[in-house]
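Consider the single chain below, provided in structure tokens and representing the form predicted on its own.
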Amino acid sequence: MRKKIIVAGAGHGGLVAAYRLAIKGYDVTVYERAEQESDLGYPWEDFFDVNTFPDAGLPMPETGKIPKVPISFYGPNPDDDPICQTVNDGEYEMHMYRKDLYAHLMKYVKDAGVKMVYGCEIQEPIMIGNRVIGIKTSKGDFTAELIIDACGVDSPLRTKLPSYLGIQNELKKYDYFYAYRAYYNRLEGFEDVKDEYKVYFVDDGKEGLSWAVTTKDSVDLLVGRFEPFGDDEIKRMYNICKQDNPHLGSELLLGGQICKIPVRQPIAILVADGYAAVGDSACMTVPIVGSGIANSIRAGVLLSKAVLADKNGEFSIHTLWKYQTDYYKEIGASMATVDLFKIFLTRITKDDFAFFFGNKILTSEDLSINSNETSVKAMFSNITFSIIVDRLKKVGGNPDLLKKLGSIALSAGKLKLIMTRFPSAYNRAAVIKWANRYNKLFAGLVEDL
């Protein structure tokens, strides 16, 4: 009998795992709350690694591959020059609307024989003892040998798992963004745009970031905050961006919703008996900006490899631990390091930011991109412990900022040590001990800064 696998939610990583397992003969069903396929995906576009599709064993889309766009980072002082990424000639990335990305994925998912059930609200996991055996939904109860959780940041599966499994249920402030994203028309007469991709770290003391990305026909405006916000904040940021981007029009072309996305390190434990979290359910994004397509799809590949390696079809925490180990080794550890910098950015003042930018504590070399990395993943990949220490010497005239940078440097060293003690094989006592240290590091840093 073919092993049954349920994918809860049509997240990118879950769909890739579904595709790769279905072509190997597994009986895979995706249960999704959207009413139909055309409803999948946010109404916006994303940049991600050009190697994402080949790495997943999927054909490249016919369109979407473009030269990489360098990002310019702006501080609060308009007199300070932005810090701009360095992009080498011949560097490319994917640039696709979510709808087009889903259409591309779904073609192969359906061809592989994956069954899709739409209009199905997932409510909670079904368990026997320590094992997840199924899902309760608005269309009834469904069971399988393995449940893949791709339900998103507030997954009704992850958030309702018993605490003794050690999987983090609830996220905390600074773990996620409330993000408004909309496309406005681009006005004519402003052809000479200096920076096409502008990121603003501080907006009059508000915690979060914003960006304005100029394309041929539109301006992509994002407002990201750690607290809920409404129309007043959107209008305020629109007006601020309009001053710096006079080509920003007033006609809303696409988007305009506020959604919740994770912007933190991956959760400490990804698996349990009969259960594996992937994508936003496991916080597999780039912490600074919340982009998770490349990480999620790669996680779907790693999960499928762990499942295929389980020749007895046990899908226990012991056999699924290979997925967790591979993810942290290839992606998760680096994303955790990036999250340290995100926490730092959330805890410094507007004056700190002005000092930070004005004195070049962060340089364009730190933000350089190489040909094997997606731009968002590589944004801070060159900031090593030694570089942080070197930057401390430039901050001597700002004791408060020096203290905060010192905390980041110390935490970076602690994180490196914690990752060297990552359990390569599953042992409950060792895993819980490691997870507690990992979680305590980030929670303590938020409180200390």
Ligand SMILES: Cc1cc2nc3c(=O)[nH]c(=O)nc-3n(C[C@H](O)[C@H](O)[C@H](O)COP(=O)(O)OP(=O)(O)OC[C@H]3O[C@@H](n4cnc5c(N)ncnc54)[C@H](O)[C@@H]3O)c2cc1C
Given for the second form:
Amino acid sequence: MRKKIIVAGAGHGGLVAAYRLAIKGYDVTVYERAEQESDLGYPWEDFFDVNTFPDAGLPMPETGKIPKVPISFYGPNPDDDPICQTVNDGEYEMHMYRKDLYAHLMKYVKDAGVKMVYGCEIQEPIMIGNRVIGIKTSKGDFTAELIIDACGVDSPLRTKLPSYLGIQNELKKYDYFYAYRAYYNRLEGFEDVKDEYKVYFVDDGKEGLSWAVTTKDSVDLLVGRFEPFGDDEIKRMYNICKQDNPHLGSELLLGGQICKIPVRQPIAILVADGYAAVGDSACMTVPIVGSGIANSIRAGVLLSKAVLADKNGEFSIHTLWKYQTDYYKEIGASMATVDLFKIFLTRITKDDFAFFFGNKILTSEDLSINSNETSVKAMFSNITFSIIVDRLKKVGGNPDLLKKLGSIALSAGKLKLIMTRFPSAYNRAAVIKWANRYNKLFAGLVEDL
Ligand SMILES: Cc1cc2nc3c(=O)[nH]c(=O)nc-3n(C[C@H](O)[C@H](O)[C@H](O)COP(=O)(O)OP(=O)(O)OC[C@H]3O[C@@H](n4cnc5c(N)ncnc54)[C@H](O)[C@@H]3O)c2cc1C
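Please supply the corresponding structure for the form predicted together with this ligand (the preceding block corresponds to the form predicted on its own).
What follows is the whole complex; the chain from before opens it.
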């Protein structure tokens, strides 16, 4: 009999795993709260890695591939030059309307024979002992041999798993952004826009960041904050961005809601007997900016490989551990390091940012990107904490900033060591010990804030 797999929530990684497993003969059903296919996804465009579709074994969409748009980083002092990425000719990325991305994925998902159940609110996991055997939903209970959790950051499965599984239920402050995203009209008469993609650090790092991306007809404004916020904060950031982007109009074209994005290291344990988390439910975004499409889809591929390698269809924590190991090796460990940069950003004040920009501590080359990797992953691979420490020392002064950086550099060393001890085969005691060390490192850093 065909093995039954449930994908809980139509998250991107879950859909890709669903597609890859259905074409290999698995009986896959996706349960999704949206009422219909056209309701999937957000009403805006997203940047992601150009290799995402080929890596997932999917054809490229007809549109969306564009030359990479360099990001320019702006500090709090308008007189300081921004740090602008350099992008070589021939480097591309995807910039797709999220609903088009979903339409592209869904075509292959449906052709592969995956069943879709819409209008279905997932409530909690169904357990027998240590094993997740199904989901409780607004449409009844459903069971399967494997449950793939693709329900996003507030997954009702991850958050309600019993604590003895060791899978982190709740997220904490600084683990996610509240992000306001809205497209405003682009005013005419300002044809010569200098930097199309601007990221702003205008407050203490503890507050968050913002961006303004100029497109042909609109300006895409994002305000990301670690605390919930309202209209006053949106207005304040709108005005700051308006000063720097006089072409930013006031007519709201798209979006305008506040959503949550995980911006932290991946959760320590991704799997249990009969269960695997993928995408935002496992916090697989790039920590500083929250890009998660490429990582989520890649994780879906890795998960499908682990499932296909499990010839007896056990879907136990032992067989699913391959997914956990592959994810950490290929993506997770580097995302955890990027999270240390995010934690560093949360420690630096507005004055520190001004010092960084004013003294050109980071350069365009540091933040330059290459075409073969997710841009942010590649961006932070060019710079290390010890390089920054050396540069700070060269310009002299700011011992406070050096101290903050020193403690993060130390944590980077500890993280490296923790990663060398990653258990390559599943053994409960070793895994729990490893997860405790990994979680403790990050919890300790955030407690200091
Ligand atoms: C403002 C903003 C801007 C972003 N910009 C980018 C960007 O430029 N590039 C990029 O790569 N990423 C970006 N991201 C992040 C990106 O959206 C996610 O990382 C990516 O979608 C992967 O998440 P996911 O597919 O796992 O989960 P989600 O996208 O959250 O999908 C989860 C799915 O599960 C469903 N679901 C949730 N709960 C239930 C339930 N209880 N019952 C049934 N179904 C449920 C949801 O309806 C949804 O369909 C952005 C996110 C936000 C909020």
